[in-house]
Amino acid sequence: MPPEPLHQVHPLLEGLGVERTAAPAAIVIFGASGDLTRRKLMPALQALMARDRLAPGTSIVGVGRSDLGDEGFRSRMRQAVEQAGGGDVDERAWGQLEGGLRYVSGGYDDAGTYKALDEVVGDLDRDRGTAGNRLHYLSTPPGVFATVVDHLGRVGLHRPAAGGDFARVVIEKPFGHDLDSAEALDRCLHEVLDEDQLYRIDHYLGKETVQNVLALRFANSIFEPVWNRSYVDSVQITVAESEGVGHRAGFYEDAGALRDIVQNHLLQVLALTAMEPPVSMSPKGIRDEKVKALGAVDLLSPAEVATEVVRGQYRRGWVSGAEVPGYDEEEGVAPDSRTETYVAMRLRIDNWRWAGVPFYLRTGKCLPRRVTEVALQFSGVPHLPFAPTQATQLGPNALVLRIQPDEGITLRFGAKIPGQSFDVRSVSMDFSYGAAFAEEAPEAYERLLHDALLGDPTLFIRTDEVQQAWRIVQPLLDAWSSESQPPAGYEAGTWGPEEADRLLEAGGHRWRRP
């Protein structure tokens, strides 16, 4: 018998990483005239079509307030694809997508917008063979999430059309502004949608190197036995950005680093690092363990927020040889703003595996480098037989997972320095993704859009996971709302305020300098 085509994978291969072609669908992007659609979503969809991961009839409907029309939308999306490809366009893939590009102009609170949308996707079912399947992507301000979903329910677009298999909704972060608003939004969405229809996206989870945390831990017998309190002295998770807020000052004044990075990106990486081995690599197995890990994080008391958390705000300085203004000098920022652009914190995970191991988390803007990494520092040997003078250059063993931009893994260990004397120092053994694999890793949004079309929720965030993350950061929000002390200042181009260094020094540690 001839082999089955990739879009008809044998059931035994489901979940084993076999790449499949998604079923035809109408992909509706709310906020289609915005920056995310141009920079990420459209290039990702073009790449998927070029790799034959989308069915030929797949169609894209943009919804927005701008009066673009079909031709204007096609022209803008063509420019987006050209810019992403450096001027190169896979014309075969573009030709398959171009015929299915439609645009609906209107307000998100206008019932007429959704009536027009319903007619357009119905036409696509008939003319393009989208088969009644729907994937709605909410790339809108978070304040209209509930409004959009409510209107989808009113016209029946929250369910597949006759003969269709699915209707799903992808929601961008931030999911709520605090714990109460996240729970209220969740209740509104569940009045219209079932939980298995909701795909809360965090693009960090689409990064190959974030997913490789699971592979490193659970595919290698040399790492998992020492991945615990018996051998690990401390863990550092860093998400550093070298840029300032730029044109996002309006958003950032309301969000700050805690809501923008800590509540989602940092805590997602923490969950993958700290979770127990799942029974299987099924979506439920992985997400259950992530929720358990976040649920084991000790919530900080108001007094502990003052001692275990540092918030900072960048001042005028130099980054990569260029002078940058301070945060309070950025356009759209109040001169007396107390919004944090830097957060460092020490968390405890109260379970058998991690009891007593401090987890140090930090994120900041206008730092020296753009870098995301997880570093496990191991405990020292119980007895060092060398004279102190022979080990002056010997530091702790460490395993560093470099998530971006230089994706890879570094293992730091002690080795003898060549020569007559017996001196030892720390050396590094490096693994680089770029050097080891010829395959080009898909962009995060490419992977996540494909998973959403396939109905694979593994890399999306479940409602209880959102709530656990907000429970961790809510004590900080509460403490800062009543605090008159401004954030600690730090010069742009440095690794943060001195208070963050003292946070680690109190526990006998130091921040890594990536």
Given for the second form:
Amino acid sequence: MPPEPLHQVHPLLEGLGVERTAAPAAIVIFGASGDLTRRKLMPALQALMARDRLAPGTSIVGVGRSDLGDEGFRSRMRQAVEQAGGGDVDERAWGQLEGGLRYVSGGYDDAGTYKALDEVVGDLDRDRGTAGNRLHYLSTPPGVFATVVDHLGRVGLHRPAAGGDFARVVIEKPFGHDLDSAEALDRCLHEVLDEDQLYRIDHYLGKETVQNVLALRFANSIFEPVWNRSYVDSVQITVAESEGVGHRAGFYEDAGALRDIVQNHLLQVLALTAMEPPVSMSPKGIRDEKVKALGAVDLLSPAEVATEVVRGQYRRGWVSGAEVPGYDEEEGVAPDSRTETYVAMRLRIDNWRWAGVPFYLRTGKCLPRRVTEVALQFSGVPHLPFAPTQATQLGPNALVLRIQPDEGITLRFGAKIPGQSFDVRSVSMDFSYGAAFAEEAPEAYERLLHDALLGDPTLFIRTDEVQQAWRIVQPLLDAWSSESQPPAGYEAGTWGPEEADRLLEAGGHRWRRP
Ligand code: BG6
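One more: the block was the form predicted alone; return the form predicted in complex with 6-O-phosphono-beta-D-glucopyranose.
Expanding to the full complex; the earlier chain stays at the top.
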């Protein structure tokens, strides 16, 4: 007998963020022997099952080129769950998942793989009550996305089986390599799938603190009135990483920081920061506004790429007390590689709210700290009634949204230094997630996998968002492809090349040192 779903929710309660159990489904992971499945997907599914967010019959089919077999796959997934829990495993949840773990080995371009897969999910529908529902997760190299989807279409796995409600496909970035290839990829995907079946993951959107940008802006009356060109002087968005490229050179050499972080994570955070208030928190309400914000970003001309953008590459240096090799010394990196590991840029958003406010974006590997934040710097007061000597320690007002780590929000403002004189200096008011909430934030993948199973696409990237993001990035790709200068070098463990400091100094600003 197929197990009963745990509990039903009144249809009116369905929508963004409603905690409920997803309908049973066969979750098919392509690229199941890869790193992502072990580090993120399987631990997320186990955590969802432990919180009763997955129906008991939910089953996971791994597809990969390695010849693991069901038992090999199970023991790998068990290890993944143990590692994620630091040795602790919720045995009840594992017990429910374990029986539904299957493995299909084969090439992604081999029709036999999909025939075998079709049989396995058919068995699961019968034996475990997966009810004809499918969630395909493409955790493969991007070059095979179109092939996999084409084959799914041929065997009919792109549709729910009889009695099922859904068949969805989750795709990991990168969505294309540039604007043309992204559009070509979408055309291939749309030959088989409707847009509403496609769930393009940007794991930054699954982060609680990224979602909190929306809560901060649209659940409060005190911030929104100053969230515009009348009060905001400039905006800085930083995605800094202390790690180098590690063992991912094969991927990174072709990607670089622009494709790896700017095109997706950074521009998504920018969109949430800059967008207009949505009419509702519906998927369409939010995604329409994000597209409009990205669409208002002014494209850089080839000449502006030279003046408004800095790209860098790390050289040998020290990060957190350890010596790290230069990027060009990393295994798998060409000694004369021009791949950028750092990008900083100034963008303009040409709309009523943001005209004239520079948006400074930066990301880099081998920087001193891993930190992601959005900082709004406010304009100065119209008249400062203090002697200049009394305000030497007074900086601009700033609101800093600390996305990670140390998640929270900081407000910087001026206060009187206690004492006889009237000296003022900047102080901070801090909100910290850890101190304010007892609840633990779910991991980004946990949140996103659950949403994909529930059919809530709010935190996934729609096709027009992908295109808008490539539109912004494409002029940089074009300019760099014919650029004779290599990226500027910066010592690992520093905040990037000096050229990036000069970029801000030109506008009378300075990078924050988070
Ligand atoms: C990934 C990039 O998308 O995001 C990696 O491919 C990067 O290069 C990672 O390290 C950063 O994610 P997080 O969640 O650690 O900030």
